[in-house]
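Only one chain is given next, in structure tokens, and it is the form predicted alone.
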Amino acid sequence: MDPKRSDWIIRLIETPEEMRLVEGLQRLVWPGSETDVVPSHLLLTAAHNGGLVLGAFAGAELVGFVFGFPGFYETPDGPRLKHCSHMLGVHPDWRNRGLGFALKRAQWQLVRHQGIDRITWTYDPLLSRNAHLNIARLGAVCNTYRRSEYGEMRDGLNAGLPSDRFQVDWWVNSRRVERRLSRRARPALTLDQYLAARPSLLEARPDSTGSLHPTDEPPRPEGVILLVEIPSNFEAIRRSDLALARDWRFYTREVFERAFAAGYLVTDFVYDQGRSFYVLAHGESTL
């Protein structure tokens, strides 16, 4: 349970009954494609073999949880066990609480306990929420870009898009971690900080409505510091202009694409001033 909340409690969910809960919230959180939901019966048998299903609940009623389960990625002395979380999600009437924060925390804890040291998970890098969460609370870092990690979906969330994302590596007992999940978490750098830093900068290109564009040609990385500009409202461009939503995605895959080829890793994400920016550093020592 998160210690500064009182409204919820977070604890394990392992029957068949509490399985068919997540199955609903699934679909108020992914709405439109039943063939998405993960069945209860696969839930349960991930939690009965070392996989973890957290449930957020307000009384009786689930709010949020968070899906993962073991599996393995190649190091040069051979395979090596990490957790990939396949699932968070929240109840619409529960978002910007911290709920998402609270159930990622209490992952953290009981994968440390199982003894591994790597999770992984998946997210759209142009959902700038999400990135906050990710990257800036949380401390995750990236250097992987899957180009249609999931095929055509067909939700109401995801439906005409490719569906690009960013893998993030959470590396549990890293001191960057530990420092952003402590109760002295600490406290975000600010976009006039980084500009001070004088980075490598591709901001984005406003319209006559104040709409945010693409670059026509992003410029290779270079610098120490990379900051890339993303729209701070995609879901809404997503709804409104299709078109400009594909312009993003095809903008930001070559972006990234460039910038992990290069070196660089996605260490921090800014929303300040109404902008949002991924921030970039070159090599692994930023670590």
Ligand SMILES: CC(C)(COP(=O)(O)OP(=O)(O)OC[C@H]1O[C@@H](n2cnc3c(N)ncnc32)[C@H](O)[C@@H]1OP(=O)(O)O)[C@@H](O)C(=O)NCCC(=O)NCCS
The other form holds:
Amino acid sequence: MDPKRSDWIIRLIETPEEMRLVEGLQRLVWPGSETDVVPSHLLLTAAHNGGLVLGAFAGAELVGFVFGFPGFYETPDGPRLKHCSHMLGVHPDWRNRGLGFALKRAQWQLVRHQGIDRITWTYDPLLSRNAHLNIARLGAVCNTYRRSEYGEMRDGLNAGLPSDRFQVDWWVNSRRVERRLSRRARPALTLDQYLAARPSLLEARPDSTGSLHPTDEPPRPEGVILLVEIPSNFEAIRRSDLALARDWRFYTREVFERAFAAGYLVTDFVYDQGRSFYVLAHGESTL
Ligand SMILES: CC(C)(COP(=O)(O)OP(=O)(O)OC[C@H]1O[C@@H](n2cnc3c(N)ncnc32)[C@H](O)[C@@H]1OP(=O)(O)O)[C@@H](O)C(=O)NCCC(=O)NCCS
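Right, the form predicted alone is done; let's see the coordinates for the form predicted together with the named molecule.
Time for the whole complex; same chain goes first.
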């Protein structure tokens, strides 16, 4: 086990001084656009009105945070309360040690305590690490694709590409989520196990340099289980080949919009043997 793994504690952030640390960490995680930083006065107002700002501290240093606030969603019986999780960020030197998972787990506990049963947030569906965390580890599901959700973004992680997002649903009282967050979480299914179920498979195409390209024409989604491959290193592709990154954006937009319209739901994500696949199940057979 990484000896640093337990070198941090997670707690609520409620003071103006500590909210300034959250501003500072945002600048580090999403560099380059000062106007996109959520300011401390807004974080404080949210925190004083049912919002949650949770920080992970290593000594006095803030090394991760998650921020969200209450909102509503529509149901046939009228509006219902949910928690909108807006930002999750971990200091680059502290990633891949379970901090993102631990922050979300703490958020899950507090939101349940507020009597709310649904948390939603958005993320870029081409980011394999985020997909692994959100879908595979946390048990969120998705059947909502949002085109250019935030318009033209200016920060260093997002500039140059349409800001398409998955909006995920985290049903915090569901058995799916409880199982995945339990200390004895279910072992992840491997790529071979999924392939043994003979799913429909949308594989990427490697070129002579090993770079992954989307297939030319996405086929119509079919079958009970659909596996959709994405690159495991999209951030690097975006930095080195913006045209290829855009191809991936428009290809996956078409694949997921079609699949969601046809009743599929993203239920799992497999990151195995260096490859990354979304697992979609036909809604009628899983809901
Ligand atoms: C997304 C983010 C919060 C994750 O934080 P973190 O502390 O590294 O998260 P964790 O360590 O709990 O989980 C990361 C998981 O991704 C896995 N992973 C790493 N690289 C991966 C890849 N290329 N593909 C798939 N999974 C990957 C890690 O192995 C780990 O999984 P494990 O716990 O099963 O081993 C962090 O990377 C970050 O701040 N990113 C920039 C901002 C951002 O994208 N925020 C979220 C949207 S608002």
